[in-house]
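In the block that follows, a single chain appears as structure tokens, in the form predicted alone.
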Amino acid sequence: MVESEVTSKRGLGLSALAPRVVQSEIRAMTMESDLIGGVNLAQGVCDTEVPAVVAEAAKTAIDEGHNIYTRMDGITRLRRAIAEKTERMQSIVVDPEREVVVTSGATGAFHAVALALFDPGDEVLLFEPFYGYHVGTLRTLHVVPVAVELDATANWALDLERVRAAITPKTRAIVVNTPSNPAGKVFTRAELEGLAEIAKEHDLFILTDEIYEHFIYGEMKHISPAAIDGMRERTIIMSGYSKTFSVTGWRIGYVIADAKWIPAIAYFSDLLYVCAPSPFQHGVAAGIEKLGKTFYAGLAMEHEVKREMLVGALRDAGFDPYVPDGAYYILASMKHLGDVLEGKGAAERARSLLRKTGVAAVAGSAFFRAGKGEDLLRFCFAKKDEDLEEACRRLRGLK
């Protein structure tokens, strides 16, 4: 299990659980980094340019009036250009009267659909390293979390027998992140037909986070396991535009599913947030309505960039990085660094790095189990060039 108190606080209330709840790894060093005003490469924030169509659409939706609640299932054209665009980047039909729900980020998805699908003690199987809100939402709900690690040696590669092996007569789903926070993995095809297979053979849900899937690299190609035969009723897509189009204090997000599972969704949804933003959504609307193709191959290409100018400062410092294949970060292994960065564990060794540097990481720890990650750093990109630049020099005077 991932964290052996779920099963120990199960059927008590909220109450028993909050006051051993504490701030993020990630939030906790954003915070340290702007007590010293430091390059926060901790948290994805992707503070690079909103495209002008975005903002503008959103400002013109403000003076226009959009400023009341919405649908709870978010608003029309928002509904119709998510649908359009899936169908037209990932073959993917939907009909967005009966199967789009625009919710409060990617991270309410993931809230309204848990709430939906799970009862207490059921168990749910995330990829490890793991996208920590996955694992703190389930626990909350006293859904039990486990993970099935991947391979560090071979690019994060699957293995489906441990899959297979981590599966009980409790799993109701398994969560899949591609590409991948922390790790940039892209899942195959090969490795979601070999998911498909699984669930079908035990009835169970995949729930997929695409929040990255237009940060893409080199040959890489994103693939929904809903674009795999006979998984479009089973998967459950969750994404949204923060990263996208650089929102991510906007909370725009939406879910994807069949028609039978959507009422269920949208109720929670509603009972958690009411509404995604209304003005914001016409904005978000905007953007995919009239950026098309070349704005995501250019999304693409610049953090392309990005994550070399990245790579090459953290080998330059010492690191031992892993390359990712999407998303916009980078774990990177400290075994080489010695005593250069003080601290028994990754959260003091991170902090050490931010009193020596002015650059904030995030422990690796926070996307493992206990005990685990220990050795590892993650890095942010998605940054604007001057901040990156200067993360880079100052990155290469560790040492």
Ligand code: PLP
Contents of the next structure:
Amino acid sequence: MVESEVTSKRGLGLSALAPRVVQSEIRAMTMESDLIGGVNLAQGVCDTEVPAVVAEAAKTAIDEGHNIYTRMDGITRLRRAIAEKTERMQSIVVDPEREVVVTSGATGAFHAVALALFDPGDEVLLFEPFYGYHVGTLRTLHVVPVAVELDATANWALDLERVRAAITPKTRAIVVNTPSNPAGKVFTRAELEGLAEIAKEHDLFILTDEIYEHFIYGEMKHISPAAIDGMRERTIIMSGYSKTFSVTGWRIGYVIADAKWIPAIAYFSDLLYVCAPSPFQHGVAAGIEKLGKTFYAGLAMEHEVKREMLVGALRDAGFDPYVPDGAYYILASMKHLGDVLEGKGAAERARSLLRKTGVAAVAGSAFFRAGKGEDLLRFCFAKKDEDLEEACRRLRGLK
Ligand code: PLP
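Can you switch from the form predicted alone and show the form predicted together with the named molecule instead?
Next comes the full complex, and the chain you just saw is listed first.
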């Protein structure tokens, strides 16, 4: 299991909690790609434009002197905007004074929530393929991440029996990431209802990372576990604007939770980050207030076109891509590529792809327990059209 890798690293004289394949792999591929002037589809950094209303409001906020600490749970205007949009879009009623904490990104949200809710030795279930930061954060707190495999042959379907089998007396929570990184899985209402049953039966929290909530394709619909009957109290929503407004460097995220959990979450968010950057809170608040349905529909449509573009190129190059329902990554299988790419594992083959095409991807193994994901690569399609077109052209040259 995930935990045994940690245990086996103890005694090296380095913190056993620090090194982790996930980030090192993404960063390594980014550096190698930069060295050769490659097209970087490894990193999930959106290259798309920041909406003008968002950028202008942040600049104005600096000029107007909003440059000092804010309340630890964020400025009132932003908490209100978050509460209002959550009710409007997901029919979840939120009290902006008692149920919202603005955090340092969704990453800071997850860290503060985990510190507030878990003790060392607690077990937390998460779905594999997983987002590395979730695993890394839990491990850092000596909380045990327990991976539950999704079914790759059935569009990453959730097997509730596997969830039940993974629960022990130490289990405290289940982490949901919908839409997910890296699989692009969008949890269905039926799946969330099944998880809700289990959570109630075993008295578990659901932590839900919804950072890609607006990146949804086809007929799929984003549903938060908090919207499932009877789940509001035990569900902690974590999301943010890094991806939606293309401001990954601004560090604006948030937590929505029942008022009884908020003081502890806000306490740890304050302890770690004090507050989210003040002018950027104003910028994001303006964006939520002023950008309407057309913006969000446009965002999804724009990325759906990019998804189609990359899926087509990957197929032409001989990969078998799993077509994502949401987020902006594609996991692609190399099983029919033959020996076009050199090397044994996914990390070696990612480097071979970079050498041959100048396109950087991430080894699938970064999102699985050791020994798995070795026939997968992850490609990010949140790129400017010209860069994505260039990447597609290069990928097609692989054969
Ligand atoms: N959660 C998931 C699932 C992600 O994929 C990412 C970024 O890649 C984040 C959180 C990071 O969000 P933030 O920039 O708000 O910390």
